[in-house]
Each structure stands twice: as structure tokens, then as C-alpha cells.
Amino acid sequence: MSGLPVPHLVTDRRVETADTVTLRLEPVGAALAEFTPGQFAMVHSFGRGEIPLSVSSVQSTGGLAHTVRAVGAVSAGLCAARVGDVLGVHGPYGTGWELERARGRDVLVVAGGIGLAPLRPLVLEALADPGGYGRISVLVGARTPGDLIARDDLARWRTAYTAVTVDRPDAHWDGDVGVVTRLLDRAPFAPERTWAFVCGPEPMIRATARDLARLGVPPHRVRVSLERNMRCATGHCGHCQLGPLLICRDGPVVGWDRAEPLLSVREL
């Protein structure tokens, strides 16, 4: 891993919603190292800069899948990009969901917002081996209707227990409003015999972690994905740091026993 960005061509883009595009994309030539679910990229825009992007979806071929959504110069030149665009990409940086672990046991998702796009791999790793879990429980949050990602794949994931609420409906929206959280008590998961997977802003990550615990799921059985200002994504330069964490390097999935303790510390 040379930290230099590999050239990939933009093969399709997928516009989620107002501010967000899926990007699909594949080497120009030879691939980068096989990504993990949870794992993340750095991804250039040239004349920009890059900023870290954790992959939604992994390819046989070598390529590779980002949601991004426009919220700076670097994320709105990315969304910006059109098919046959070339970007570049170096990684895979940090450590993954790690599914694996769960084998045997209940898989639970629960995301929030964009959120969603680096839990989608580890959820299709799941459902690619319906023997190899017990059930499978998708959990989804948004602020509004026109907020939510994925919208195909929700649809799709017939085989998994699915629910997905709104904080703000629209006029057309019938389904449920309120957090994420608020689905809890719905999903069909065994708490004694479940791992749970994580994602979304900080708040809800904190609420869902804690609500789990009280429910009866130990804290090391829940991953969240934590972010921070990376940089260097390869703990070089101490944006990222969390307590003792490097994020880029010792994250951004860490158990909720790790994490719990450094998101109570009141900060400056």
C-alpha cells in the first residue's frame, strides 16, 4: 500500500437523494488490496484534495462502491463526477465490521441515515449465506423520506427483517416515524445470542449502543463505526485521535466496550 492514489474509472453513479450519489468505480489497472466490510478508501478528486470513504460495496473485479454526500469541496467535486470520470483511490485503511464473528448467531443492522452505505456490504455478506447466521434484522433511520439511501436494496432484502422510520414525514409517507430506536423492541433478534452492527450519527450510535445494552446485548458484541477528522489514514498525524484510538488505524469499527468509556468524556 503506497499511499498514492491508483486511478479508477467512474462506471455508473447512482444519485440517492438531493446531496448524495453512489459511485461506482474500477481500476484503471491493477486493483487495490481486497477491501473488508467497514473498511474505508481515500479518495481523490483531483484539483481537490481526498477525504475517507468507507466502501458500500466490493467487487469481484476489484472495484469499488462510495455513497458520498456533498458537504464540503472535496465531497461535491466527488459528487459532481460523471461516468467515465477518473478518480483516485488508495486504501484499504482501518479495521472492518467483522462478520465473521457472528457466525451462527443473530445479525442485527441498525443505521442511520448515510449510514446505511457501509453497513449494505456486511449486510449482503449475511444474506449471500443464509445458513451461516440465525436471523438477520435491518433497522433503518432517516431524518425525512427524501433523506433515505439504498431504497432498492431495502426492497430487495426480503430474507432479512426490515423496518425504517422517519424523524419528519412527508405527505406521502406511511410508514413509521420517530428513531431508530423505537424499532428495537419490533426487530426478532435473541439479545443473549446476537451481534450488532452499528452505524450513523454520533447521537443515535450512543442511544442505540445503550438501549442495547439494557435490552441484554453484552457491549463487545455491539461494532459501531466511529468518525473523526482523518487525514493521513494511517495514524501519522493525530487528527483522529479518540482517547488512545487512532481512528484511521484502530477504527473506525471498534466494540462498544471500547468506545463507550471515550465518547463519556465530556470534551473541550
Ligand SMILES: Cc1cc2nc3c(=O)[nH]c(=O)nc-3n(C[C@H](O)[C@H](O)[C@H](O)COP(=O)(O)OP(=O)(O)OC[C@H]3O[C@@H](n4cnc5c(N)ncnc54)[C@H](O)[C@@H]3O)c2cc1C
Second form
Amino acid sequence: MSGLPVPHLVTDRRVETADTVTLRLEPVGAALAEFTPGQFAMVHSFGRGEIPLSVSSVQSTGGLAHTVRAVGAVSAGLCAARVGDVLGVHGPYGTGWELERARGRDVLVVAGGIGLAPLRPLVLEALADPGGYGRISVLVGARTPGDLIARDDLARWRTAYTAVTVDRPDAHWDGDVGVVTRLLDRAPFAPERTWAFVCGPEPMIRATARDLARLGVPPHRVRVSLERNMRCATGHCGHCQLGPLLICRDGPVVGWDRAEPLLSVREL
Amino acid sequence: MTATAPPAVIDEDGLGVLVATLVAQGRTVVGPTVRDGAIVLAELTSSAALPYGWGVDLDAGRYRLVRREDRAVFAHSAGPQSWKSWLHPARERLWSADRTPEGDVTFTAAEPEAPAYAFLGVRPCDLRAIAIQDWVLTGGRHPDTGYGRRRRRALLIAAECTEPGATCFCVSTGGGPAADPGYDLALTEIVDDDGHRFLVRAGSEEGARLLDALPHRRADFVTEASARGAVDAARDRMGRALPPVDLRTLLGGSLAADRWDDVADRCLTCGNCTMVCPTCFCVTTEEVTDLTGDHTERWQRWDSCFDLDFSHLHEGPVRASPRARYRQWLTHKLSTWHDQFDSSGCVGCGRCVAWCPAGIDLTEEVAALHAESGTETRR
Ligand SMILES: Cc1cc2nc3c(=O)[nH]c(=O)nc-3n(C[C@H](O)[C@H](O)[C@H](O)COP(=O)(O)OP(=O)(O)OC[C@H]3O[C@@H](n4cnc5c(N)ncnc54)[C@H](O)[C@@H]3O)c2cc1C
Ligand code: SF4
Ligand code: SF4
Ligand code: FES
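And the form predicted together with the named molecule, for comparison with the form predicted alone?
Below is the whole assembly, all chains and molecules, this chain first.
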């Protein structure tokens, strides 16, 4: 066993969509070690269990935010947490986006659905350092307008380019319709001097990474965040294996150069 | 006497004193004994429980106890269990959480006192398996504290192999019937005209102290030569072998092989192979709540990559087909284990071969994959 949960108080709860909320958490006692964008925590819902959740905001105070979508018992329990509740959190686990490697280059962020949550602190980090990076673009795809998270952020961020597209529009939608990769044509980035950061469902990651490779972004500079079932986050349960990788330890963020050969094998 | 002390010899009485001494030290002695038609590992209170005069007859999907003509105790190859049942138990409480009426929550690590185990009769393959689990569970950034506690207190008494089973292939996994370092004491059993005795070597200070407490004599040349000879002969009598090729590359390059469909037709995905394997470490976790709802415990239990839920994700399991699950198991054992933990995950103990109800033989599957890869390169 490793990783005893540390109590955290829910200090804010924000409804993002019908099935997704963002919880802000402050440590009750000693804080965990600092998380970097892209890393994840194991978050415990009392009596239900614990699940991996990426950080959607990192605070130097030791506070964290997680954006969680209810898909099962534990995530639904976390979504139902109220301000004042205490949750158990341990981490940080896994690799981060390592934005600093993109210094001086164009930064391209591509998110599918709730995949925007782990990318959010990366965009904030890049924006907090004007002059540190070239052009910063954020491309977001969602199934329907109702599935969009972090809308306020998207409206507020002064990136070089921000675009949102949905698969299925509703009566009020007057934006783009179609898969997120369609937005790549318009985004202002120079492939040969770009670092791309991609998170979303696996088919979306695959399509985006392949298009970026075709446009000329070197595969190792396409950073993708992978997902597998995770029971431990410490390299001991074996659940998160993807071929040679233990995603909790060697990921979740890896370069497309490593991910591509693995994601192209059926049922690996 | 020190760990570098010369080998000694003990007889059956010495073996009895060994077990009695360990018991008197308050250790939980675990060793082989006959139960339910098999030689199993169990807690021993005296050497009388050892399987004097029993051997086994093994093959793919087959295990039979057989009577021997001598009183050998360690002349049997691996049974259905391994030491992981004690070091990395099938069920273990990780921590518990309590909630007050005010809503405060506290988390408490389950730090049960680790028993001081003495494992008697650890096969060289199992010694390597323990070393592999050590590295998997305590060698990384987040050591498994429960395993570490049990392991640190465990005394390992190896029994070198002089009679490999028909399913053994440790030599072709880079090991051998001789014990690698890592033991506290190593025994080599000899039954010949000069009687039933054990060559004993100490591998640690604690082992040396223990040997000092036993009625022993310094090893004579004949006993030493006869012990070495028996172990050397065992090396050449392995029942099976893996093809002498770079298995990491072979398996890594075989993900699209047709052979996986063939084995998937026979595999029942029962997971027996993973349960008996001494290196398989996969676990899952579950939450257990009491009636008040304010006390909850997190437990871990063995899991198997053959279980459909193992790779469960939103759209369903990642590895839905038996083909993908058998492939995951075998490629992990022999190939991706190297990437993850810098060693092979197989020590050649043959348990998965003997205890597979379908008689699937890992060595045969690897040979078939090797043949198939050869066919491809010639095309
Ligand atoms: C590194 C990492 C970071 C993650 N970050 C976030 C995040 O920031 N926000 C968020 O909402 N979710 C995130 N997830 C997914 C989240 O962990 C799962 O949704 C969660 O484990 C489901 O657990 P559950 O008990 O609620 O559902 P379960 O009761 O386990 O299952 C219900 C449903 O969830 C699916 N499911 C089970 N495990 C996973 C899994 N690991 N990933 C995806 N689906 C799963 C099942 O297929 C099923 O349909 C992340 C996953 C990983 C591996
Ligand atoms: S894979 Fe089979 S032979 Fe190899 S260590 Fe495991 S049980 Fe033994
Ligand atoms: S190989 Fe044999 S033991 Fe393993 S899952 Fe298949 S049928 Fe069961
Ligand atoms: S989540 Fe357990 S090994 Fe990665």
C-alpha cells in the first residue's frame, strides 16, 4: 500500500454541465506536494472508493481543483459533494505536460470534452508568462453545446486563437460544427515550431495527433494524455498497462512518438 | 560463523532442530506439507509435517502426488502456491476512514504488525520470483509499505533443486537449480549411500547465526561434491525450455501473430495461471462500508488480467477478446516486464503450465510464436 488519503475540504462547487462539476479543495491539515499541470490525484468519495482525476487548477497554497464527470458510483459521489464536505486526496501522480519544454515556441492546445480540464492549468501557466511562448491557440470540441466546460475561461482567455466546435448543435448554436480536427486549418501555428498538448477521448487523440503529424509537428512534440483503468496510481495494481507503459507512472502525458505505435494495436 | 563461513552439513535431526529453533524464536514457519492431494505451503510447527518421501508427477494440466522410495523432503517441484501468498496476500486491508457526525474525516493506515516469517524450502526459481516482486513492489517511487514490512522480516531458507519437474524451465529463463544470492540459508538435499543429509550454506549474518545453533558438522569433500553434482545434473534435466532467442523482441514483434487466435480458442480465461504465478502482482481495490456508513475500509485483492473488468473503461473493456487478454499476459511476462521493471516476469517455475485446466503450455506457445515469426521473415 502507498498513498494514504489526506483530508481536503470542498470550498467551492461549480456546475459545469448536466453531469460535470468543478470542485475546489483546500487541505484540512498539511498540504500534499505541489502538483504540476497534467498530473493527477486519487480522490476518495466516502464509502464509494477513489478514482484518478487530473488537476484542473493548481494553487501554490496547496489547494486544488478537479473537474469531474459523473459516469459511475465514485464520480457521481464526488459530483454530489457539497461545500463543507471532506474528501480524501492523495498524489501528485504521473507525468505533467512540461510546458517549459515549449519555451519560445507556439503552443497549441487541443481538447475534447472534459479533456479541457487537465489542459486548463497549462493554458493559465502559458498566459501568465507573456513573452515566454509564441502564439497560444486553444481548440475545443464537445459533443453538444451543453457539454462544454470552462465556458467563462474560454471567453476570458486572451490567446492568439480560441475556437470551439460541437458535433451536434442545438437551436442556439451559431458556432462551428464538426470534429475538433477541422479547427486545425484556421489556427495560427507554425507546425515546425509548435508544441501541441492534446487531451480527450482516445479516437479524438488519435485523429488530432495524426493530423498534426501530417502538418509537420514532430511526433515527440505532440504531447497526449492517456487514460486506462487505474486502481492504485503507484505502479502496483497493473491495471493501467498499455504495452510497455504503466500509465500511472510513465504517463498519463507521453509523446505521440511513444503513444502512436501502441494506440494503433487493437485491444492492447 | 559468518556469511562467508564454509558449508556445513546437517542431518534429519538438524532439520528438526532448525524448524524447532525458528518456532522458538517466535517465527511463523511456512513450508511444504501434504494436504488435499498436493504438496502445499502451510504453517509448520515441526519438521514432522514436511513431505518426507513424497514427490510429484507433473505435466501440462496435470499434477499427481507420488510416493518416493527415499525420505527426501524437497524432491518435488513447485506446487499450486508460492510465497506471494504470504508476502503479497490475496486480500489485504490498505486503510480505513472514519467520519464524525460533524463531517470530519480521518484516514488511518492499516499497519498490522508483520509476522516474522521463516520460509523453508524456497526453490531457486521462487527466490528469483521474490526478488522480482521486491523490485516491482518496493523498488519504485511509491514503495508498497505493507509488502516491505513483511519482506524485511522474512527469513528465506532455500532448497536447491536436484529433481526438476516435467514443467520446469528455469534454466532457459536465466536461472538455475542452484540458488542465487538472496537467501539466509541454502540447503541442498542429498540422499545416497552415506545417508539423508543437507549441505547448508549461510547467505547472511542471520543465516549464519541460525546455522551455528544447529547440530552440524563442516562439510566434507564427498558431500559437497555430491550436492554440486546433483544440482548440476538437474540443470541438464529440465522438463521444458523456452526458445533461446531474445524473447523481449520476439514477443514485442508478435502482437499481430495468428497464434494468439489459436491459443484463444483453448484458453478459458479463468486466470488460474495468474493466481499460481509467483511474480504476477496485479490487484484491484474495493471499498467496504459498515452498517453505520461512517466507517469504511479500503481493501486490496488479487486480480487477473484475464478478468474482463480488468481493463474496464467508458465504452467497455479495452481487452474484450480472449486473444487480447492472453496476449497481454504473455507479452507482459516475457517482454514488457523488461520495459517496466528491467527484468523478465517469468522465472520458469512451470506452475502456469501445470495448473492450467486447458493444459496450455507457455513454452509451447512461445515456440509457436517463434516459428511463426520465422515463417514471416522467410517470406
Ligand atoms: C489519469 C486520469 C485522469 C483522469 N482525469 C479525469 C478528470 O479530470 N475528470 C473526470 O471526470 N474524469 C477523469 N478521469 C476518468 C475517471 O477517472 C473515470 O471516469 C472514473 O474512474 C470512473 O469511475 P466511477 O467509479 O465513477 O465509475 P465506475 O463505476 O468505475 O464505472 C462507471 C463508468 O466509468 C467508466 N470508467 C471506469 N474507469 C474509468 C477510467 N479510468 N476512465 C474512464 N472511464 C472509466 C466505466 O467504463 C463505466 O462506464 C481520469 C482518468 C485517468 C486515468
Ligand atoms: S509465467 Fe508460469 S512459469 Fe513463468 S513464473 Fe509465472 S507461473 Fe512460473
Ligand atoms: S492460460 Fe490456462 S490458466 Fe491461464 S487463463 Fe487460460 S485457461 Fe486459465
Ligand atoms: S494504476 Fe495501478 S499500476 Fe498504474
